[in-house]
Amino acid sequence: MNIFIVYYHPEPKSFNGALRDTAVTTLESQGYTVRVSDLHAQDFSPISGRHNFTTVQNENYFKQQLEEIHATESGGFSEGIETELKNLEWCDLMIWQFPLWWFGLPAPLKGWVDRVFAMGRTYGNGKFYQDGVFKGKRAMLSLTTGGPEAAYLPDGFNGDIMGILRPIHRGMLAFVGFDVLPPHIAYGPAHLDDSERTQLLADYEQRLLKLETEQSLTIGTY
């Protein structure tokens, strides 16, 4: 199985970094091939523009989707975007590893979606959801939160975590055809002691060992 991890955290020694390292070590030990895009290390810019492309569809007016379609037809994506697109097309499973910031993705990861999920190449022309370009592939969010699990229950301080993640699960991953696995959430690691964080990493390792048999979420539950 080919696994593509898209990772963002500005501190390499963070708990997100530890989760990424656990994933790479565990998955490679099972004989899987793993690729990682470390968006912070790459200094990946979240800002879209003509620099996404080496081709020009309309030099007088920039419409990103039309430029994406043109680039798809003419091989006109910039080297960095083309690399990410090829990783998407190569993988059987994609994992996003990130801290939940302001109920969403950190800017570099959201910008990665804005720039890499290109019309014509990753969606469009009737290819959406169950008929999407990445039909048959799976995706999973692995994330950390600032607060405890109780804060993310339906009656919790921040509300239902699945409701918070729905725009990502459905509006990004499922939209382009991925089957979405239940998220893996490490709640409030900054407030835990070393032994508790070690246990969270062990829990993640155990889950990763069972990925091949894990069932995707049912559309309508996210």
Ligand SMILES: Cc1cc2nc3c(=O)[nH]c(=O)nc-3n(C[C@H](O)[C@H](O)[C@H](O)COP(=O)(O)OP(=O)(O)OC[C@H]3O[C@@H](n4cnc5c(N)ncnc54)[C@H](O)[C@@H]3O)c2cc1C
The other form holds:
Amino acid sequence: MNIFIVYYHPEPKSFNGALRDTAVTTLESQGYTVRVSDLHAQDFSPISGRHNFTTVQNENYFKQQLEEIHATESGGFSEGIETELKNLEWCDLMIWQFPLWWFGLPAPLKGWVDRVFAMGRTYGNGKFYQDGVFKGKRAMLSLTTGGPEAAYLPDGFNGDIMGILRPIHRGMLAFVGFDVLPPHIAYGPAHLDDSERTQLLADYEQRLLKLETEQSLTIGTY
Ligand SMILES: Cc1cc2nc3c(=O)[nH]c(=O)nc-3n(C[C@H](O)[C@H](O)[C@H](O)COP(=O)(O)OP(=O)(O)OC[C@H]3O[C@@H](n4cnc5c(N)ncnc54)[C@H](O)[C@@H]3O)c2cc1C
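Counterpart to the form predicted alone, namely the form predicted together with this ligand:
Starting with the chain above, the whole complex follows.
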């Protein structure tokens, strides 16, 4: 199995960094091939624009999706975007590793989606959801929060975590055809002691060892 981890955290020694390292070690020990895009290390810009492309469809008016279709037809994605697209196309499973920021993806990861999930190449022309370009591939969110699990229950302080994650699960991953696995959530690592955090890493390792047989979520339930 080919596994592509898209990782963002501005501190390499963070708990997100530890979860990323746990995933790489565990998955490689199973014989899987793992590639990581470390968006902070790459200094990946979240800002979209003409620099996404080497080609120009309309030099007078920049409309991103039309430029994306044109670049798809003429091999016109910039080198950095093309590398990410090739990783997407290569993988059987994609994992996004990130801290929850403002109930969503940190800007570099959101910008990665804005720039890499290009019309023509990753969706469009009838290719969406169950008929999507990435049909047959799976994706999983692995995230951390500041708040405890109780805050993310349906009647909790922040409300149901699955509702918070829906724009990502459905609007991004399922939209382009991925089957979505249940998210892996490490709640409030900064408020735990070292042994509790070590346990969270062990829990993640155990989850990753069973990935091959995991059931995807049913679309419509998330
Ligand atoms: C802009 C912004 C918006 C935010 N929005 C939200 C929000 O909407 N909802 C919410 O709940 N939270 C929010 N937060 C909080 C954020 O989600 C958490 O701070 C983050 O998820 C915690 O993960 P971390 O990797 O940053 O932890 P860290 O603080 O990096 O790590 C926690 C602890 O783990 C230790 N550690 C590292 N590696 C290991 C290891 N191998 N073994 C044991 N311990 C280790 C670290 O040393 C540290 O003491 C926000 C934060 C920011 C900056």
